[in-house]
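Next comes just one chain, in structure tokens: the form predicted alone.
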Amino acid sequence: MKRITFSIGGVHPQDAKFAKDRPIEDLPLPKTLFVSMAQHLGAPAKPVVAVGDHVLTGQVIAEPGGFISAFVHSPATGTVKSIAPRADLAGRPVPHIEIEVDAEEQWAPGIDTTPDLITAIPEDRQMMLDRIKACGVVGLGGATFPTHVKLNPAPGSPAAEALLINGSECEPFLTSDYRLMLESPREIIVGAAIMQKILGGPRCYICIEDNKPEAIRVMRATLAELGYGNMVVQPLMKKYPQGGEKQLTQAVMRREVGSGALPISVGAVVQNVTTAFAVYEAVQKNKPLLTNILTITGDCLPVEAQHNYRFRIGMPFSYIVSYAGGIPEKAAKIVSGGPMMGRAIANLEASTVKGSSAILYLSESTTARWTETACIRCGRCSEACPMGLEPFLLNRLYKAGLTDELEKNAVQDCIECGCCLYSCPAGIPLLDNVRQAKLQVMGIMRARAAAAKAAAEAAAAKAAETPKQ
């Protein structure tokens, strides 16, 4: 099948897959947990558990605290010590459930555990919405959406003709997604035929970028053999950010999703290989999402020391990096994800949520950032920039406090992708400006939107308080 890619923007990074060939490993549970109630996308969760309950692997100790949230589940059997705030990886306070681990484990009643692999798909839809939103499925390539609310679209919305399964991984040094679908592809192939199957039946896109020809070759294999219609494994050409939601939807369809619009607009949805993985494990043994896999990578690590590691939610950074050898000397910062679109650790303490994916060493010399000199209006940023935006401009708007200017000039739609500051030969701080003015964009169209509602309210209460002549 023919290698595609999207049409705009995007940069080439170095692949730098040192951990590609590190199988995954389990962790061992360390003998605390601290489990986030804001681990998804929407409103944090509502503890259902109080300090001195007795809690199984896989309870419900959260409930969804909004239509756009999630359940959370233990993931260990133990004892809830405390529910307090508690430094996340940026140093904010979010509420944690704290559970002291027992050393025999116990799961509750319910959730098949045993590694036999189930084919035959529910026919009930519901249903399986059901157990993935019972089980606190969300999307794990990043955004952390809540997926029983993405695999059912709202009333009015365009039916689905394509589900496409990221399998992309396009930042560098990430390799978790490769090696699940190297080592469970069965899984991921089940899981992305119930969401097929849920959103009736569209074609199913399993997506890999060619760099990663052993997962294609692999994917391939057990779709043949799993014999599931209507679906095929597409290679992509390498090229950042193919994963984005609406690059893989311009890549595939051929289709450009508006300003502020979802791939659902255009007829596409859009999941990434652990979410399908997640949805698998959710619908056909009914477990929880407690786990995630974890790459521990850098430039200043030799092989030996890079690891995949599947890892329970909830497990402290610090607990991690100490098991897996310590911080490298040579370690100029530590990154929670990818280089283009992680963000620093600025607190080791924090924990594991859902959406981890790494835990990135990287040297001085790849850190270093240039020093930032005049503007040469060479137009790289903009050639370079996935949503057709212009960084440069959106930069000389943001200093000059032009907020309306740059709701015009969309820098809402900044993806956060990282392209522009790569390819800057001037050393402008691009994303961190961009980044600074699409929130103050956001948080105003956000305040016009509740007044707009607040005044409708007001009108609608006021009309049904005058009296009909």
Given for the second form:
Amino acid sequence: MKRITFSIGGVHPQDAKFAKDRPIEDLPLPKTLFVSMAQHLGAPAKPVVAVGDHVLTGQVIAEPGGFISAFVHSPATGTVKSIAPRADLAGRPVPHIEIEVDAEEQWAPGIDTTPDLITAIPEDRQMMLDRIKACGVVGLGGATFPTHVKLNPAPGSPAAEALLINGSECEPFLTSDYRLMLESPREIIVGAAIMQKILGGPRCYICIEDNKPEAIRVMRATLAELGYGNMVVQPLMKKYPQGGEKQLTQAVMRREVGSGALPISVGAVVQNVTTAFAVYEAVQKNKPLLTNILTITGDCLPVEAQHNYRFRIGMPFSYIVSYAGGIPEKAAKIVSGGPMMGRAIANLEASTVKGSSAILYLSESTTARWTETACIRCGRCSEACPMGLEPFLLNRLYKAGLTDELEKNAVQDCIECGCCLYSCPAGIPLLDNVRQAKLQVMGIMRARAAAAKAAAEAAAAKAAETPKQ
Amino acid sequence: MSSTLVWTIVILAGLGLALALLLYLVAQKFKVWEDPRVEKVEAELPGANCGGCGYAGCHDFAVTSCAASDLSKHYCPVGGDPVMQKVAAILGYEVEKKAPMVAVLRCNGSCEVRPRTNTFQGAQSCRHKAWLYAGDTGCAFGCLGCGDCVQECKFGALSMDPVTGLPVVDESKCTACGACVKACPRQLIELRAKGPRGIREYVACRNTDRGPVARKACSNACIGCGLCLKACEHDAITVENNLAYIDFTKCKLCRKCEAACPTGAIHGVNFPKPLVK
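Would you mind generating the form predicted together with the partner chain now that we have the form predicted alone?
Next comes the full complex, and the chain you just saw is listed first.
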């Protein structure tokens, strides 16, 4: 069979899935949890509990702060100690709810905590969407976009023709999706079938890169066992950034998502395997999103010390680090997420959020930046860019401050995957500069859109006034 | 032979005259009238094209000032009052006198007092750093030390001090054009009145964290204790969000606040005598 992948750009970093044979372990609860109110894309959630309240596991503690926002639930049984700003990963203050954990766990009523598999899918589409919303499910592939919004496309957008369940896990080191596919394949497939039903029955592809043959085998066997129709496991050639939703859409459907558009514009909806698992738990068990899987790995950590943990949201990184045996001596940088798109952890006291996927220890030699030398126009960055941009040009335009030219060269389409920086032989901080340029251009575009909207409203108000005279 | 010479002269002279006439007519037809005062005004301006006045450059300043009905929206911070007096004389307008300004850094978190908590590896630019995270010290408000302001300064008035890790303003070169104010992603640079003989008093901090948090991150931070507020007899100090601010239009330079400050966040510069506490 032909190996398929996306056609523009991409790089092949070292696989480094050292933790792939480590089964998922449950982390015990610490004494205190700090639950962030900004765990998802969009407006921060608003707390609905007060200091001193007793909360049960799975009870709502914060409600959405806007249309694109999500519910947050208590990850443990305990007492609310404080609601105050606390430094996040980057060291910036974000409102957190501090919960002092009780010795005995008690789940909120209405939550099914049994491990039994429920394969019968409800008929009521709206009920399923409401449950996904009420359980605070967000996209766990990294962007943490609220899932109920993505599964309910705005009126007027094209019908979904394909549901892509993203199990490609293209980032090096990360193995959490892989372990979940091996250990809970049934739940993932039922979750996928639920999303398929919500979207009106498009063809469902479970996309897995072929560096994970075991996952492909297990998912195929489970699919045959459960017997859902119109669903296939689609192996993909390993290439980074395959898991980007535009790249995955192009790889599987051979349709390119236009500049500034979403995959739904070509009839695709992309959801991560972990999201499928969370959707299963939300719809079939009414269980809110309280846990996720996190890989502790790195190039300076022996394989015995690497783990895949199921953590509760709100556990401080420092707690997980010390539980796993502390920071290895050679670690020069601790990253939350993968080595390509993850962020360095500036504040280890920060707490985990719904989208946390890894704690990565990198040694000095892996993380050190090269000395910047002159661009020799070799074009490697343009070859590597999966969005078909020219990073070397964008870099020059950024330095010259030419925002109009940057916009013409589609800097706003950058997905910040880091392929340009990875491939540059001159050590130029391409990603840093392109990202800054993108921020500037997107700021200008937003200001322009706001001005156009204000002008249109003023014109409409004027038009409404004229007939009176 | 001679007739050839005569004809040559006649034809060339005629051609020259005809083309000159054509050129004259075209020039008249497409003439762009420019206020003769623009050139005079531009000659008086410093010609730095820094954009500190808010216009695209000195020429743009001259054109717009000649078209304006008064000089209320025009002030050249580089030239200051002497230049503005000359411009006003050319245009026949009145101009308000303004006190000379100078750029002031509102952070005194030097390497010594503000310990580093991590090392930043990315591209060395304050803009990148400010977007990515709270910075490589415990203070999320202080100077990031990559020198974006130094790069923006067209007058060579800013330089990084390698010992403190903070930018230093050379008062003799600073023209108060405001380029550094725009360049700083943390809004740490403020244009303040230069003061008599350069004497001025200001709070060199922008940390709005609660006192203990601010103090832990930087021992020179303003902790919002309000002692300066009590010490001030001229109602020049306000304390908001755990941060003091001295209004330079009200400050009488008595130095009582500076003496009262427990952390040394209030700076007095160019005073002839050192402060006696």
